[in-house]
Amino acid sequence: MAAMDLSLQQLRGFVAVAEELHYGRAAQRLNLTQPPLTRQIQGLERTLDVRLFDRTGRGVRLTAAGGVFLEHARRVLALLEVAPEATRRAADGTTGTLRLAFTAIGAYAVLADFLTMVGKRTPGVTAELTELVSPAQFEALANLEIDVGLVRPPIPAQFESLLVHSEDLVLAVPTSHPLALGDRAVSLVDVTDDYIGYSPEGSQYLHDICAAMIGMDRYAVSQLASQVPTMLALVRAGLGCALIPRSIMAMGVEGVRYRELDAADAHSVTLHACWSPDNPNPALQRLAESLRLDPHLAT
């Protein structure tokens, strides 16, 4: 039996008689005359080829069959009533899904704040969260798989962005290394092992900064990692030092000793909510302007 076998003026006029349990009072209810309204049901009944009421002395009542049809007619028709306000506001972001992607670092840095962010500005929008490096994330943003990511830099000119978050780095070393003692900030010439680096594929924006920070003559590097937690099981291992970003240390890893930096090789590393200005998707739009007027992540 398909659905399109029945008429919403037939549903309406059985979920009246269910209710009333008499056809007078049911077609007085939907302002009809009596003898349009039985043949509404009958109509019904002989579409689904099941008697839906017995008749009583003074009315009628539901049978077993009508029962289970009367749960599921009242659902379509609370369905339909809802629908066109659900539409509309599908059409102007204020309800759907924004399918957003975040790095590792990410996730520990910003990613709480950015969906509390997403939830006051957009309060009937769902976000549906994916794990990738942030090249990866600028292919699926220019392929419309993602609306938001979270990345780094360089951004490509075909997006737009805004910066959501800043942090130094500190240096990771194993809880054995000489560097591990004591609290005094530590210079990176003090570093004579060799580094756990980021991959030039995977994490080029820190690969770069950090190579800069240590300088090109001095970066001598054991293993290459795209994420930080694999950085620090190799540090923990006693591979390497890492530099990593601050908000990394929330994760205490045991085994490893996180140390500030003299001022002097102190240096930030900043993440980027971007986003394809061609996304059609009316829930990133509502978000994007929001953003444009209002830049500030904590509002």
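Switching forms now, from the form predicted alone to the form predicted in complex with the DNA, please provide the structure.
Single chain only below; no partners, no other molecules.
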């Protein structure tokens, strides 16, 4: 016998009796009669193998152990009290977590603005950040490992998306390069040496655009160079020029200069917020709903 464990009825009964120090009143408070209460406390005492009350004939008094148990019981009941509300808030997206991925380049362009926008549209939601290249983001989105990605096109049809940022490309040249001098916009035809290229796997979008802009013959693909810092290091070393999103100019590298491109050669690249409509995360649902109603990012 004994081994029987605690029940919430017992806890509630105990707290009521401990507060009233009177079975009758406690029972009344619980909309109960007195005998069940007596049995609840007896059951508790049998289970715990501890006397919780001193029966003095005229009312009861908490024992020291009873006082300790009272604190535990109150904490349990208080926790249980808030749990449903917290759960409901998580269910409707009022609170929650948004797992957000971004590309290394995206981080420079819009990550901060995007996060403040998310903070305004879904207050109470916290963001978890991961850096991933675009293809990995699509996979993670499909596997529900992330909720939102900041990706470059093309975007698979299964996802919903929103244009977040658009910028043109600029030319990065070594300071030793003839084009390093001057401030005017330059034309791609002025570039006589090779380019540092984007990896077609890691940065398919930029690879394709750059390849189209300058032709495959002069486009030196470096497998390593899907990371912009790496590309700038190669430019700096004099291995060639590179076409870089304008926002990356914020990253100043000694030995590298940036030049605008002629309007004729300018080509804009875009960054999109992207998510799966099937994703059950309520925080995402709430954000997506908000974005559908008002796609203006400034809001």
